[in-house]
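Shown here is one chain on its own, the form predicted on its own, set out as structure tokens.
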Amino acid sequence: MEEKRAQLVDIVGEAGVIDHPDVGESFSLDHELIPPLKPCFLVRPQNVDQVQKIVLWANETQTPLVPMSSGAPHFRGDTAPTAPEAVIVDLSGMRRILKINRRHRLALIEPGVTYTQLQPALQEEGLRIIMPLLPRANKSVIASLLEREPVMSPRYQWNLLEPLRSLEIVWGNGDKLWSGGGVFRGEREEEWRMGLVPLVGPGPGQLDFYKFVSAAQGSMGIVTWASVKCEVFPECRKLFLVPAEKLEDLIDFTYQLLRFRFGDELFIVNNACLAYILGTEPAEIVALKDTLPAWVVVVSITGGHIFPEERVAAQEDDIRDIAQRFGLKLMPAVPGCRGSDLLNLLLQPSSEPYWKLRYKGGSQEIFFLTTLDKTPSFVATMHTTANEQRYPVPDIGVYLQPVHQGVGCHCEFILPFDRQNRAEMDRTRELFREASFRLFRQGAFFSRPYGIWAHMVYNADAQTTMVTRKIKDIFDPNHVMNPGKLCF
């Protein structure tokens, strides 16, 4: 171990190597059956050259590497080592915003850049990036996009990786590759004037290399740089709420909004999920759950920078007409929630404590892809399973996010639990396992297979498993990148 430590110090310096970091709470807040192993070191590289040297060193010494770029807490176990004597590669120190260009609506960032850091910098240039629902303040933008966390704006999402474009990747064998237009680094101003900018995601050639590292949980390589597409910051925006007592009453209305590309932010939540977003402490959350409507469509309208007020007014009239055709009301506020207050929350990362932890201190998530019309049946299955496991159904938060311009839907169940109550943790764990299996058999597509989901997904598709392992052998022949995840 001392020899390994000395070799790492030669690469990143004495301050960049930390012995025996505290795992447990820091690296995984989920409660999977297999506890994470303690890594031997945590290293903090400062540039891509150091990252490449670490990966080459790992191949020489057969040392497992676990990439990480977001701050604690971590929920899903993808940053928790499952191989002995692993080294955590902490990329949070690589946090430079290399370039923001309004004309091309593009930002070049390193993996340590967070939404808290990026959004104000973009706004100074009159830009913004479409965000997931209330990300953690220390959440890495690149990590969020690589893991395909759903964004709140389906109209801007041309594929599930939007707004991610070109990448700089250090593969598990130590080779470095620029995907898409990444070879045009845009480091000189004349390159931008000539249009030589990393605007394209797929490629080079006929392969979409950036897809090999998406939702891979760091098992293929390490991304050290990315270009992300931005949108013009709107000069005028409003947020409206459309309440209903039954989820089924909102499905066709939401499909109609998606058809006409109405709404910048557009999603559906139940009263529990909205209470977790709005509330700041348990007592307030309980009161909100009793006050808020059972289901709410959240839709924001923006006006861009050309006739913004007129565009917002026209969209508002059209959406109100659509709502009336379905027997619904477009409202600026509902009992327990004003649209203006919710809008202020959605435009920035979550405040502390993280919104999913405010109610009981712990939270387990179940999420998958489906289509919006099938979500009521999945909600019914979740409620039935919760009743059988004696889990309080009113505590289950439901978040439905249309993705890819409404082609699909991210369906997420939020299960709060008290981490100090062993019986409650066991009950939530059992609900998580049983509900995951039932939802999978019902047709839920776990496109981001963390933990036990990986066994479900890959055991059901031998052909995909074989191809995935072949790709792993090409880019990480010694299997040093986060072993034990996915089907590896």
Given for the second form:
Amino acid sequence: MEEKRAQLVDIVGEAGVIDHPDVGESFSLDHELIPPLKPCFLVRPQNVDQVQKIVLWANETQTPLVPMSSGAPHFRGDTAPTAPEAVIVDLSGMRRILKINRRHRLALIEPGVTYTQLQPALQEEGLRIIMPLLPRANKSVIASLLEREPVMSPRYQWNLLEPLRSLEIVWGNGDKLWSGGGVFRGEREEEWRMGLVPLVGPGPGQLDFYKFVSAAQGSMGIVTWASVKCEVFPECRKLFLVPAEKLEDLIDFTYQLLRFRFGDELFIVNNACLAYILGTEPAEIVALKDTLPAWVVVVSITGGHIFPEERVAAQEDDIRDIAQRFGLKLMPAVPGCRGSDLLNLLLQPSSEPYWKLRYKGGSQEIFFLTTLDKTPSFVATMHTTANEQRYPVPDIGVYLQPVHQGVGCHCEFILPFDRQNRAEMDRTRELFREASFRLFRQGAFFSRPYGIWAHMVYNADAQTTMVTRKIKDIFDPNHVMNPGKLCF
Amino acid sequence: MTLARNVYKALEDIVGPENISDDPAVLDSYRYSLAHTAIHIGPYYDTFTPRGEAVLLPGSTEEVQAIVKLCNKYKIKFKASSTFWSAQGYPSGENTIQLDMRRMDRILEIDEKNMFAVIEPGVIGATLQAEAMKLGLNTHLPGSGCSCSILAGATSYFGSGPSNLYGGWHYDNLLALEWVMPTGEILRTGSLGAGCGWFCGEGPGPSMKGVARGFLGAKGAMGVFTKCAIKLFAWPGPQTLPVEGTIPAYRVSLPDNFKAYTVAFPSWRAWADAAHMIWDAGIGYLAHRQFNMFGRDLKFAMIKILTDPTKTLGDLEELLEDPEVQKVTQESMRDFQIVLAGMTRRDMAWQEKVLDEILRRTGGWKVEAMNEPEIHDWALLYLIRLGHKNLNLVYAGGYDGCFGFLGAPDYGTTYVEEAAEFKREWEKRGAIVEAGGDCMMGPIGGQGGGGTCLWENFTCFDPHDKDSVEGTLEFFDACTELGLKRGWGVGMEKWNAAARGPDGRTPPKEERDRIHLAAPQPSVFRYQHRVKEALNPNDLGDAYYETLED
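Having gone through the form predicted on its own, I am curious about the other one (the form predicted in complex with the partner chain); can you provide its structure?
Time for the whole complex; same chain goes first.
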């Protein structure tokens, strides 16, 4: 072990190697089903050369590597080692914003760059990046996009990986490759003026390299920079709420907005989820749950840089008309929530404590992809299962996020639990397991299969498993990258 | 008739005797002339793609799978094609059977709410578009036009076209797919493999759709795609296109929430600025530099001919003398077409206002002659339907593209005049049509929402004239030489040189290796080689899947 340590110090320096690291508390109840192992070291590379050397060293020494870019708490167990004597590759120190270019609406960032860091820098240039719902303040932008975390603005999602574009990847075999248009790294200002910049995500060639590191939980390679597509920072924006007592009443209305690509941020939440977003402490959350409408469509309207007020006014009138056609009302506020307040929250990463933890200190997520029309039946299944497991249904937060311009929908259940209460933890864990299986059998697509979900989905699709393993063997032949995850 | 009889019989047992042939006359009808419109491979006079050993018309995924398994057993190469656009859909060597996918032409489902269609390979753009429009939806049509297979463009080639801007290119639109892999095993990607429907092509975990295609597809060299789901988008127009007119002047008059403008600019910088502003504002249903394919000097005269059924190509020279035509030609030198489609009246009003403001800020203008009702409605139909691909060949029966600057607008606009002037000089030699040098066309928005453009410089020639064909080839070689000298790289005139040589067959390995080693990242081709070894161990495709051994 001392020899390994010395070799790592040679690569990243003494300060870059941490022995027996505490990688932060994990909130996944999955861990009691798949126990994580303690890593030996944590290393902090500062550049791609060091990353490459670490990966080559891992191949020589058969040492498992677990890439990690975001800070704690970690929720899904993907950064918790499942192989012994692993080394955590902590990329949070690589946090340079390499370039922001207004004309091409492109930013080049390293893996340690967080939304907290990036969004203000973009705003200075008149840009923004479309965000997931209230990411952790220390959440890596690249990690979030690589993990296909849904973003709040489906209209800009031309494919499921948007706004991720070109990447620099160090594969598990130590090779470096630029995916998409990454060969144009824009290192010289002249290249930016000429438009030779990493605008393109797919390829190059006939393979789609960035898809192999997408949702891979660090099991294929390490991304050392990425270009991300940005949107114009809107000079004018408003947020509205469309309440309903039943989820079913909101579905067709939301479909119509998706069809017209009206609205910018656009999603559906239930009262519990909205309370967790708005509330700052448990008592307030309880009160909010009682006050807020059962279900709400959250829709923002943005005006870009040309006639922004007129754009917002026109779309506000149009959406109001559409809502009326469906017997709904477009409102600037509902009991317990003003649109302007919610907008201010949504434009930032989550304040501390993280919003999913505010109610009870712990929280378990269940999420998958489906289509919007099927979400009511999944909600019903979740409620039934919760009742059977004696978990309080009113505590279940529901977040429905249309993705890929409305073709699919991210369906997420948030299950708060008290980490000090063993019985509650057990009930929640059992609910998590039972509901996961039932939802899966009902047709929930666990496209990002963390923990126990991996066994479910890969066992049910032998051909995908076989091809995925063959691809893994090509890019990480010694299986040093985060072994034990997915189907590896 | 070189297929062993027992093999032929085994194949016949799979598809039935009416769906297989090795009659030389039939097989020759499945060959492709490299002197004709070769799409970036020729032109090579009097050269045809190799004759297949047999042609089969499978009717189902099961039949395709059985054929592929048999090919593995007997080590026979296979090449599937749906609508046979360009030489890439044809064999590039011997010992190859051809799969003509036209029998698998069903639209299996249109999911109206979730905006996608599930289709088989033989479904052409026109059919899918017509069915989608009945439901208030539309499909993106690749640049190859509405008579081409949607699945082929999405899975196996490029899938880019005029409606990338709003509709997304088919890389983006490709959802789940069903793929008979080169070994005969069937991979169903994303939600389909999980039994959850067609709505998602990615995952679980790392997306194996990334094996099926990257920036480009495998061009039929890595198995057969038998079904796929394609994302659709809103069509705020009538359920059927009310087409009027007489051939070739078909046109469509749509409600006021549709407008097709030709906009032009005082400089290329202004042109690029306008493209960026359009993307930033998020306006436009379709944007393309379309009619410039007829050439900077000829385009308006050609539009006058094509919108007037009483006129023919014989009127071209007279029209070019018309001062009014000359004036429009001059004012539309740096132009592109943009279609606005308002989802509502208010939306349309806002988009119109924004476009006017963009033109004001850039010093651009609407080419008023293109707003004449007959011309406007012709252009609108042309752009929405993309059903006029025959016009690519209108001058002399053959065309091909060269240069093909791909990148941000600033890239193409920097070099457009230099490349145009280069071509203009070659046009004077007589082998290619004199059209003004700049015949560059391509999308304003190479991907959904914009960001990139493509500048394909159309080069028209006579495929039945040896001098014209050989002169064009000479010009293309000169384009490549210029591209390398200027740092633009090898242009689209040589896009397929790595896969098919002047004899219509796969070039020697040394030549392919030389090309791949000269690429910015040769490792891309090495990884493709490893993927081929893993998934196509009997090497039953052709060199259109580009590889480089370690």
